[in-house]
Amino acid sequence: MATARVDLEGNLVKPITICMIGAGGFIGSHLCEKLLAETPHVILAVDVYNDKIRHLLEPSGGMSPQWADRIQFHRLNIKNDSRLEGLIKMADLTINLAAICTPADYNTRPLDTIYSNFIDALPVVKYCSENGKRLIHFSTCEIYGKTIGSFLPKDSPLREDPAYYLLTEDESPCIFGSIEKQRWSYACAKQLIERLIYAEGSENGLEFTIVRPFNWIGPRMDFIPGIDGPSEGVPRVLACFSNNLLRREPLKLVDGGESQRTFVYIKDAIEAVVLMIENPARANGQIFNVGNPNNEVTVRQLAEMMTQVYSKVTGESPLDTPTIDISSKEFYGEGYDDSDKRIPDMTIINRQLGWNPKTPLWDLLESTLTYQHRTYAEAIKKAINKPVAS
């Protein structure tokens, strides 16, 4: 651990206590690792599960880790536990990572999605505001919805003009589908909690930072159905494709896989979050896109690249038919809709924090698929070969 850290102004960073809600998830686990290994900060880790941070809480060999006194796990559900306010009061900063953020749930579990991303977040914002505590709230790139360019004719040259598709925190509109397209339940809930946080800052002086992640990927992301998640679940695209590759099944391209996305490596993104934590003067009152515009591909191109990377990682040859097309209705059910393109404008985060992503798409896919294969291949092999009861 670094004994002395300085902020972007050259000032010494003082140790703080962080209440991290959702610490047991993908992003939280990587953020906990980074903070414990490289900073002097103390973490109050709040979650329902701790599987992904168990290695930080229960060291092997009976040896106590050097950070044993700097992380405490509190198992609680923020929607109905009175202990939450006490933990927020104990901390200098609260980071809220808790959310339902799996696209397959948005139109099949819209009520849970809205409650999780808006109603359940209300007490967190309220406690931070009433107790004068700083808040870093994780939102989503889905907040932008569809791009202006998606409404232009397909052959319009304006579709190539960045003004019609580049997503900027303080200028781009939030364009969602109709009410019956329940896929937008997530984005709408996230937008409303953002507006509430912003209003608390304006009217009551809440010190806040809002993070809009653009497809953060890496080891421990999401779940593999039937192995470390529900067998009937549908994870996000990277884990979905990983699951297909591990099971030697064709990758399913929803509506032809024509949607475009950018992907950023979790370790790059966590660097940005640490800068937000340790530079409050530059981060307070800001909304930050955190993504990698250089790693843009269509979902079809992503499938092709992941197939190539997986072959390199495992030595297995690709399937004769590596992908198949499927409709969004068949894959996600009624009420699904999608955004066409999500390219983050990085101007604000670069100006305020000097942050830029580094890892190219091939490298971050190789890191992720190496982890997925090492962690899940044997379990999936056993699941596939398990005899069926007669």
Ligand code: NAD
Contents of the next structure:
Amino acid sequence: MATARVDLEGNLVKPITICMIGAGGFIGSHLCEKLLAETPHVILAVDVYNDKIRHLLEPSGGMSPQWADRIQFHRLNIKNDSRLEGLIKMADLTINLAAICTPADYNTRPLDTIYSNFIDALPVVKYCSENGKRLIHFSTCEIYGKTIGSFLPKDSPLREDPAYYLLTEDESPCIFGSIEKQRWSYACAKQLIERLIYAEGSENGLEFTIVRPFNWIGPRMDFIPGIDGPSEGVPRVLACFSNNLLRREPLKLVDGGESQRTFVYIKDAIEAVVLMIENPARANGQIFNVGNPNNEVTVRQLAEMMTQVYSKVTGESPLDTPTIDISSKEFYGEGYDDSDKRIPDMTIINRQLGWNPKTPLWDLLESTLTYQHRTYAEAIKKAINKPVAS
Ligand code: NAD
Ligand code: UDP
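Right, and the form predicted together with the named molecule of this protein, after the form predicted on its own?
So here's everything in the complex, that chain up top.
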């Protein structure tokens, strides 16, 4: 059993029940693992899938059997299931992770994207507010959209000034493209649900925390097309590049791979979420950037680093042409657009929770690509060697 825990004030943390919606996804699976291993809290895990947390649900799954009585899986779709309110009422805290959150869907399935990220989240907010329950809602760094600096001339020295690119929770504007650029359907839906939650807080006293993840990556993120997801599916960049490396194909750089991202290791980021869970007085009413400003690369640099790391992990030499350029129209279709640069301001999370990310990009890629290779290399080999039906 986990040892007694104290909050940042040194007070004992009482065990609570958490209704975690989207618990079967990438972030949810890591959060469940951490809560079961290190805290006494009970999880009501809600999702339509449970493959990524099966090892926690079955005592034979290799995890400690006494955990099984602290996690209960409820297979339900929050779009249309009357059991949702009952589960939120049973819990002290609700964490909402459920969403369509792969960019390939934003411009090709904008209606599903908007419904998933706004309409489907509405009852969750409403039930928390009406029943006086605390809510931690997962938003996204994408709600900042483009940086102010991206509108400056390419050679402007102001582009180097943080005032033109640093993304600050309570100051930076949200800058999206035109309506035809349906890429922004996700960001816009997330922005509106943030505004609604904020308004429920100010008008009705909802106790909320909003999390804006900045490219959290690690094992179990998304799927490998044709292995544990659809062959034609397009996951987020970590899984796209992993898939290319596993299949010994060149990595595809969308519009030259010039966009910049900061990547944070999932295990670092989860520690920030646990601090929010166990320090309500410091987390309520806050919006938190959670990212690693020290791990910034262009997508091209990410591709180069992943190629080197994968070669180290497998002992295989890289391809002669490790990357190829592809237009965003060809890769994502009409209506794609991109965030140019995402550096999180860490002032608020530092002040409120004393949290800092630890893992450098090379190290987190090494552990993640070791996992990808171990999990998928055999299956890929079989899939490649399978005779094509005539
Ligand atoms: P994910 O797709 O792995 O997890 C989402 C989970 O929600 C999935 O298991 C899915 O089955 C479930 N879900 C979706 N709709 C549902 C419904 N109607 N009913 C029940 N379950 C449903 O994604 P993730 O990376 O774990 O992201 C979790 C949250 O964090 C999302 O809200 C996402 O927008 C946000 N986020 C994540 C990142 C990141 O870096 N991973 C970045 C920005 C924002
Ligand atoms: N990208 C790429 N090749 C791929 C997949 C993604 O160049 O195979 C780019 C994409 O255009 C974006 C960045 O990688 O600039 C990050 O994409 P991701 O899907 O992870 O999501 P985002 O950070 O845009 O939310």
